[in-house]
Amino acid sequence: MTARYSFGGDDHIFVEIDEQMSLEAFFKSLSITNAVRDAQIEGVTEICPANASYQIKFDPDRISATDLLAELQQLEAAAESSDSHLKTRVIDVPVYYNDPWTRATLMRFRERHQDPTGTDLDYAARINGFDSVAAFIQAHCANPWFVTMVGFVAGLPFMFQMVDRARQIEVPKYLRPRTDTPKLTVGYGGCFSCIYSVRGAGGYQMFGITPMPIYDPEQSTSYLQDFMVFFNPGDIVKFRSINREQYDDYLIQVEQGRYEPIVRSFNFSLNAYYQNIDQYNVNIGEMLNVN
């Protein structure tokens, strides 16, 4: 895996690790970039990691574009050679699946989807060779996801599914982007999950809805005072089904301010993980106990 460097204008560098997605691409990028905050190099202002590439900003009067792409490559050379540990969080993340709310909005959008005929669960269950819905809904949350980059809107995280290849799902987006999709939607795009973080447009299939608030930009949730933005790439989220009541009820627990995310400590080796990964995403899902 040799990353591509390229320039944008005079105070950019982009590096894509690789053409495809995976999480060895995805810790390579996040490797590096953990590596660049870490060495403090004069003259980087900004570092953005994605799925499987990263860019970086410099200040070209305080280091030169040819000093900073030597840097990377020296740090890309030590990414090769180290075992790939991470220190992160696993997250707990109720989902109503099917609400009334998303399939509401998709309702008025079926002129711009693949199937007119169903829901975006439908299709999606369809195209992807399960028998039902809740055999989709299952595989959607019977494993864990990587957040391998939060962007695109403020605060909104990108989830790649920690399986083998064969198993991934994978859904296109709409034929044409909707001009409407509720907050707190979970949608899949690709082979991407996503939670929409604000009330928007979107492209992405609909399958539920969050009662976590995820960004919150005055800061007022409890858990959101430190920094607006709830997710960091490299957290661990496990989705779990949840049903109208409870998600009525954990509604009134973050009105009420009550609410607080269940998140746990993890180290995560990518080598261990390998080496069986059904039973390394159930110790992960154990971990957080949840009933």
Given for the second form:
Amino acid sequence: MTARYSFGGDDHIFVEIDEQMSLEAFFKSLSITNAVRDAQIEGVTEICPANASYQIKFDPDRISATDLLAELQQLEAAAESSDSHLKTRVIDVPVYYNDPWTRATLMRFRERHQDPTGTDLDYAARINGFDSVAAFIQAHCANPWFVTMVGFVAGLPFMFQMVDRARQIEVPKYLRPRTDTPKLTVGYGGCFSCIYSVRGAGGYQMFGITPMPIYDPEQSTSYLQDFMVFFNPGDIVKFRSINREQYDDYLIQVEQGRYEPIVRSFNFSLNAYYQNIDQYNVNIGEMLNVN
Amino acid sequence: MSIRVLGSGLATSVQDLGRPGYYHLGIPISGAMDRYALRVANMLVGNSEDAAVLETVFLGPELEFTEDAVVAVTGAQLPPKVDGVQRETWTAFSVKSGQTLSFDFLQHGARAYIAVSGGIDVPLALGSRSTYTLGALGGLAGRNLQSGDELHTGISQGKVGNTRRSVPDKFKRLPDSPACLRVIPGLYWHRLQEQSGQRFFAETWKVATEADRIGYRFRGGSPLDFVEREQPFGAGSDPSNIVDSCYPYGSIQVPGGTEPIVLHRDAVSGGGYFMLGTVISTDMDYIGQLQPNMEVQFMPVDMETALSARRDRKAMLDEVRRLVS
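For comparison with the form predicted on its own, kindly provide the form predicted together with the partner chain.
Once more the chain from above appears, this time first in line as the rest of the complex follows.
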């Protein structure tokens, strides 16, 4: 994994850690961007980690592109030698899979889909070799996910599942993007799951919906009063399948300001994770201690 | 209350110089698409250069003033009228309480900046008054103006007395036709076959109708040819796909290799399409002044040229400051 550096115009440096997605590439991106933040480099205005790359925006009137490039390369060398630990949080996200709202939306845009005869879940289950939609949903919520990027639009998390490559779910995006996606849709494209933070256009397959607000520009949601965006790169998410009754109940809790997401602090170790992925994930699930 | 919105225009929003610092969470910088025009408009009415103004595109709003104010309209050639009497663009003029500011048809450019003495006063959201409609953030309730809205202005900071203050013609910047957008090739440029990359710069493109604050789409050039490869894990199957990455402001993505999109101030912060390079910071202002169907030529330049263009822009603004203050 040798990073590739490129200038994005005269005020960005774009760094591709790896062409392909992996937890290692994400960890390297996150540790370098954390180091850039700690270094408080004069003239740096945006520090954006992504799945397997990162981007720095800078003010060329305050730091020269070549000086900044040299600093980033030094920080990359330092990141190589660091061990992969991460102080983070584990978050329970309830999901009503196969819900009526995303289903109604996907039917409206059927002609833009690879398989107009079924639903997005039918299609994703079939091309990933699952016997049933239920088994596919089980795979989606059995193992946790790393938030490897926040963006596209405000507060939208991209998530990469914590399983070995053989078990990664892969689904293409819609043939042509939809012009509408319900807010809080749980989607899937490539090897990433996502939660649509706002209603709008989208190309990811739609699997379900969460009642849990994740972006609130008015900051009226109790747990978004400090900051309007819930997720950060490096968060660990565990989806939990809920039914209609539970979904409606959560909605009432949200409306009444009583809902608080279940969140635990956690020290993640990449080495310990690789030693026994399944056991490690079971331990993460037990921390949330719900159901 | 000091301004009543009688007509909203096509898409009129409150903008300032934007909200940097949150792009890593998908919240773009927003702010005026033509930052030069915003700065000059504020200078003309005696505001600080970063005060909030109204940005309007193609079709201006109709605004009734309930307090006296000094107003300047810069950017696009969208002639202002006070109670039906035409006023000059790029020139400060006064509007009395009870008078209505409206606009004639657009003559040149795309976006006009309406500065009002004191600045448009909406609450700060993450340090800026700019409107980011996709995220319902900032501005007036996170959206474009609607008729019936009421706008407040702040307390004027500068000297306002000097109406009819103006800038010489050479400072009234608008793009030529065909417009030239200078680009530093890079990012995923290596994904293109060499001839295809050369052709991208040689051909003339046209602004498509899908052109807004998020990005400008272009059409009319040849589809791109990619270097063949086995797609990396997680990238998606189309040769124009990459593992979802950040998108620089001004970056040129080409979904499916057919229609280039240049991301602007309300950019989506990342996604899974390859980018062939980035429009230099100085030329971003011009993009906001392009109309659909206008011809555009992309021109490859190096970092030195980009930095020199940036220095020239600064010098030009300094000159306007000397003339106006």
